[in-house]
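Have a look below at one chain only, the form predicted alone, in structure tokens format.
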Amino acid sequence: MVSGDCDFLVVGAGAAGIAAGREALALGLTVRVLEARGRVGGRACTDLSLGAPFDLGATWLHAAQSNPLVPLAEAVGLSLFDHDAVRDSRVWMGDRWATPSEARDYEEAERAWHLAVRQAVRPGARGMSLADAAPRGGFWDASLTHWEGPVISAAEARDIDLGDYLSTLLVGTNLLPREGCGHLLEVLAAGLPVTLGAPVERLAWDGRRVRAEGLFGTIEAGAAVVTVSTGVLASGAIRFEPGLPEAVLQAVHDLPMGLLGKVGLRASGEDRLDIPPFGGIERRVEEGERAMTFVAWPFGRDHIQGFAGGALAWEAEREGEAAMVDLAFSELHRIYGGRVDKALRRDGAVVSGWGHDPWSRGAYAALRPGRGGAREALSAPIGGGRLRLAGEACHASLAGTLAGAWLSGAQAARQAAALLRSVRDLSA
């Protein structure tokens, strides 16, 4: 049982919660972090069952030049690798790999696709989806829309707000922690007063203090930040008393969780399918078609990681882990035929399962078309600032990333510290 008082209560020990806890401690606040899972990291989890680090969720440190986690990782001695420098993607055309000339055409089509999407924005226009703006009819258009929608944004293009998509495009280098993003967060959480296996069932914010209750006991704090996903908020797993303001509830509805499912498959022998380390595999698709993508043999390790996003991921997850493994093998069969059955093992496959995880209920949030302002509404102060929400869904430009979650959590801690200082000053 945990009970007592603290200055600042953090609900959730993912990137946002760890950042909030560290920032609050640095500002001199007493802190307690409550985490429902039996581990820290949230949707960043490094699995070792493939014999090497495999990130089930967050994998890259995007926008590295401005990512706050990059200097923190370097400061604790973790090795970061520039994935962009070795990226070697190839595209399956249905019966063969794309030629160098076709690959150049694909790159040119990508530039044209992005230009067309940006030019589709009209002053004062609301409600446009990414699908509304995406060009159609070109040889590569469907593949590019599939990539930018389900694969990158974890949602179908028709379900993604155009303005938000453009505001959250990532610029800069993509770095990989060799030991995994989940491991990085474990290291950064060291020393925080975290209670694991402590889901908050009720959170009251109607008095001068915030009170959290659950099987762990009762904790009161001068201010609190809740860093759970919008999927968990929408599920009602935490009972807020009084209920969250209507504007916040609307924002939760407007930022539903997308899904990027991930599967890890280990090699069964020496066959590496003629793909180099960090080799990317994707397939050209037609309008309405869906496909998985893959990154092979990261760091020369003996596993392939596959990604399925949007509706394809939700469908596979509803059918269970075996369905995701079957989907990956089916996709690779299109290219390699029976060779893949000898090259890769089904047994021991690792599947992310974020959609049915009760403490995630998805991978990251995608804004519904026409619902601009929801990210700001989600992070607005509640109860005079005693309560705030934080996480990747709250960040206006780095949504869906560890960096966005981290910055959101740290900002919530700074705001709480300012509030508590003002309260103390007034009572002095």
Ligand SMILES: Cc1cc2nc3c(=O)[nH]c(=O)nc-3n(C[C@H](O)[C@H](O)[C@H](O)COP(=O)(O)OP(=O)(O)OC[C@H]3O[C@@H](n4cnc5c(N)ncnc54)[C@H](O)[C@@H]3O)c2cc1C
The other form holds:
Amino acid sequence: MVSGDCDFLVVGAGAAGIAAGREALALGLTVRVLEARGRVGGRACTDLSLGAPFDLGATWLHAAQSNPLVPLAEAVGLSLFDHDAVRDSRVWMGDRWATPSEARDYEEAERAWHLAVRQAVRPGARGMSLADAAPRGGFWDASLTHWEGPVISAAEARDIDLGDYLSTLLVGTNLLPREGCGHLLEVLAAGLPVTLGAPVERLAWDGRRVRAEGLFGTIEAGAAVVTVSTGVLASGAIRFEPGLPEAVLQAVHDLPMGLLGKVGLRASGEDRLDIPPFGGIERRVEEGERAMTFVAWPFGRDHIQGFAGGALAWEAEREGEAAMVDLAFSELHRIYGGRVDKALRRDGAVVSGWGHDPWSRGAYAALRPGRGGAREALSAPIGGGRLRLAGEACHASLAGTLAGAWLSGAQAARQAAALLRSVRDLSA
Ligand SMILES: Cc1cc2nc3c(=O)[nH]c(=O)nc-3n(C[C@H](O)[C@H](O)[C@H](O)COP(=O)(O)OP(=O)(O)OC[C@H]3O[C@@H](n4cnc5c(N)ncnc54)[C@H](O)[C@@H]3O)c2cc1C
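Based on the form predicted alone presented above, generate the structure block for the form predicted in complex with this ligand.
Whole complex next, starting from this chain.
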């Protein structure tokens, strides 16, 4: 049992919670972090069962130039690898790989696709989805919409607000921490006063202080930040007393969780399927078709990573871990036929399960079309600022990423520190 008193309570030890805890400690506050799982990192988790680091969740440090985790990773001596420098993606055309000239056409089509999506924005037009704006009918259009929707945004294009899609487009370099993003967060959480295995069940913010309760005990604080996903908020796993304001509940509803599933398959022999380390595998799709994508042999390791996003991921996850492995094999079968059964092992496959995990309930949030303003509403002060929500869904431009979660958590801590200082000054 833990109980007691602190200045600042942090619910959740993912990127946002770790950032909030570190910032609050640096500002001189007393802090307590309560984490439901038996580990820190949240949706960043590095699995080692393939014999090498494999991130089940967050994998890249996107937008490296503005990503606060890049200097922090370097400061703790972790090595970051520029994935973009070695990207070597190939596209399966149904019966053969795309030729170099087709690959150039694909790149050209990508530029045109992005231009068309931007040009579809009309001043004052609310409620457009990415699917409404995405060009159709061109040879590569369906593949590009599939990539930007399910694969990148973890949601179907029709379920993504166009304006939000454009505001949260990631620009800049994508770096890979060699030891994994989950490992990076573990290192950054070292020394924080985290209680693991401590799900908060009730959070009371009716008095001058905030009180968290659960099987772990009771913690009181001058201010608190709750960093759980919108999926967890929507599930009602935390009973807020009084209930969250209507505008916040609406924002939770407007930011449902998308799903990206990952699977790690180990090589069974020396066959590397003629793909170099970091080689990407995509498939050209027709409209309405769904496909997995792959990154092979990262860092020359002997595993391949598969990704399934949006509806495909929810379906596979509903059917269970074996279905996700089957899906990966059936995708690779299209290309390699029976060779893949010899090259890759089914046993020991690692499969993420973020959709049914009660502490995430999805991968990251996508804004429903026409619901602009929800990210701001989600991070607005509650109870005069005693309580705030933070996390990836709260960030205006880096939503869905570790960087956005980190910045949002750190900001919530600074806001709490300012509030607590002003309360102390008043009562002094
Ligand atoms: C498959 C996948 C791939 C991704 N790829 C990338 C990528 O390449 N790059 C990138 O930047 N981002 C990526 N992301 C997104 C990134 O992982 C998230 O944006 C980020 O980790 C969210 O951090 P957070 O702190 O907001 O939330 P979380 O990490 O979810 O942290 C919230 C914490 O709260 C805890 N919690 C939940 N309920 C309770 C409770 N009742 N009491 C106490 N604690 C509770 C949870 O266990 C969790 O630890 C990916 C995500 C997934 C799933």
